[in-house]
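Next up: a single chain in structure tokens, the form predicted on its own.
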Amino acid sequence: MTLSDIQRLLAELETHPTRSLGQNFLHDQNLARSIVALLDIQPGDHIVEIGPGLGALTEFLATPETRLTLIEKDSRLISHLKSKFEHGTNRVFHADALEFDLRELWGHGPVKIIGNLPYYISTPLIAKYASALSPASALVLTLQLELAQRLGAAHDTSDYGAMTLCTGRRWDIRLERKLPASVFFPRPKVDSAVITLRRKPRARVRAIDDSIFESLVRRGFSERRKQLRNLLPEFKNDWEKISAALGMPPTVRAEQLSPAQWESLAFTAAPATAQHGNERFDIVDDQDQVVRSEFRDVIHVNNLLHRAVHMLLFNASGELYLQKRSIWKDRNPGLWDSSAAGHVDSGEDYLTAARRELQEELGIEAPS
């Protein structure tokens, strides 16, 4: 999409860009194609685009061979897009991508995201489109180059710091290229960058409580200047040995430790366990009838239809008991659960598998 296609297209809604969207409009169709490039799109991916906007890249995304979902908060612009895209399994949503529901995605196959962010709220969307319930493995996105500078810092710099770490532990970051305000319409006043986000192997993600690493980071790097062992307290008694397992001086601060350091910080501040996705499970059909059996990740990321037990454990007095779920689970980290309750493996049927749960989680051993 050229720059006269933009104000061509500006002129026939009877629109034209707003600032408090931050809409600023790519108009160079060679660097178009090349970000969409980066997305690596295989046949069967469902691409999902955050602001499409007019569709400058949205042109170079839409293929038959794939799925496309466009998620768009500007109300003057969905017509168009539904009229030039919406058609087979594509679908445009009328919605803002910071509320947008992200089941809506799961059970399309593979999930990769692209997106021109709006500057003013690239940081809360990294957050959600990035989080450990994301369902991408892969994120192409256009951002303020000073975020872009940030998110791919290295330990001990400058730039280094709370978004680094956070998004860096399942993910790995590139700037993949520079962009000056010259390619959008309108011109904005900083300079913007590329970067691509993909996925980590779970071999390469400890298994730590996320809500406990980024808690110590966001404290660790609230006040730069200060030493670690007056920010987090809790080490207080401790601290010599903990900064000496760590190879590190008393006095560390906060940028010189590594991401790996800090993933041990917090494991000792709460060891976890992690839970692995080469585990197989039966897929079954609507009749629950074996279909074929598959592992946890591939039946996870495409929805597809497996066996699970619950049980609901009450003593004498009707008070039921709950677990909260391991914050390692793929699905729902952290949340209350029933009593007990697991997947049935391949090959096991529903009794055997609810006797192996009980004992497995709460060394109870069944009647026969």
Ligand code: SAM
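Residue numbers count along the first chain shown, from 1. Not measured: the values here are computed from a predicted model. Take the two forms, find the largest set of C-alpha atoms that superpose within 1.5 Å, and that set is the rigid core. First, how it differs from the form predicted together with this ligand.
- The rigid-core alignment places the CA of Asp288 2 Å or more apart between the two forms.
- Here His46 does not count as shifted, since its C-alpha moves by less than 2 Å between the two forms after the core is aligned.
- For Thr15, a C-alpha deviation below 2 angstroms is recorded between the two forms after rigid-core alignment.
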The other form holds:
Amino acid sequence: MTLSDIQRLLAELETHPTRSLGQNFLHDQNLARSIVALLDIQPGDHIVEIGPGLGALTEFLATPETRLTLIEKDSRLISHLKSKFEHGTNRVFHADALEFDLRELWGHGPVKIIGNLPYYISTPLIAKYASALSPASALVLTLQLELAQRLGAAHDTSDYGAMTLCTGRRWDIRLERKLPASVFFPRPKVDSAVITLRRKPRARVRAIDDSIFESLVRRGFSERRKQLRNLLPEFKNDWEKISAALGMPPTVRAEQLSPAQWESLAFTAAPATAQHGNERFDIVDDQDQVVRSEFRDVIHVNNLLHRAVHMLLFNASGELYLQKRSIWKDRNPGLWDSSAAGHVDSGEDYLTAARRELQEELGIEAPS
Ligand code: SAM
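Okay, that one was the form predicted on its own. Can I see the form predicted together with this ligand too?
And the full complex, kicking off with our chain again.
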């Protein structure tokens, strides 16, 4: 869209850019095209745009081979977006992207997300759409330059911090290019930058407890000039040993630890343990007759036939409740699973196992 396209469209819609919605419309078509190219769109992709506005990026996203989902908060722009882009499988949602139910997106496989984000809510939007539970495989985002620099910061620089580490745990983040304020109408007061986030393969995401990692990182960076030993009292007694194991002096500060060293610190706080190593289950034949019992690990390593229960829970609207398996699981970590599931213990019957799992996993007492 050119500047005159934007001005004409605003006049047609009898509207004007609203500062409280972070409305700065992109009027450089070459830039729009090159930002969209970063998404590496393939036939069959499901693309989600946050805050399409007047459609500056959208017009390069809409192709017959892709499914498009647009989420726009400004009611004044919805009929224009619907008439221009809502055809075939494309959908325009009049919604606040912060409140948007991500289950709408999971239904169609992995998505690629793009957005020239409203600056006033960029941080919570990234927290939501780049969270562990996001269906996104990649994100291309235009942000305030300062935030983009913090996200893409290298270790041991002044921009490196909690945001870099917490987002960078699951994403390869790259600051692609800076954008001057002059490419937007109206001109924002600050410069912008485009960043890409590409999901790391699971093998590169170390299995540690996210909440412990985030808590350590946030407290560690809460006072950058302080030494970590004064900010993380839980390590106080062993700090000499722990810092030496990280290859750092005891006086180390937050920004001196690399992402891998932060993960090691979180691992020290809560080491992963082999799951339930000494549980025993019955091994059965193909007629479900018990042959003998064996330890869990032996059963799993040798792929021996054993018993399990899976429960499916629906709410009153017919929606199915699914669980994502923990990353600590020895089998199929991180995959979607039934509402509740578990092994049948040695000597236990299916119904008793189902009742026990419902209670243990969901706190539900099944009626008898
Ligand atoms: N993508 C357009 C462009 O590049 O010209 C518009 C970008 S403008 C910076 C941000 C857009 O996000 C606006 O259209 C604004 O109305 C929309 N927006 C603001 N807050 C929103 C929210 N909470 N949820 C969804 N859209 C929002």
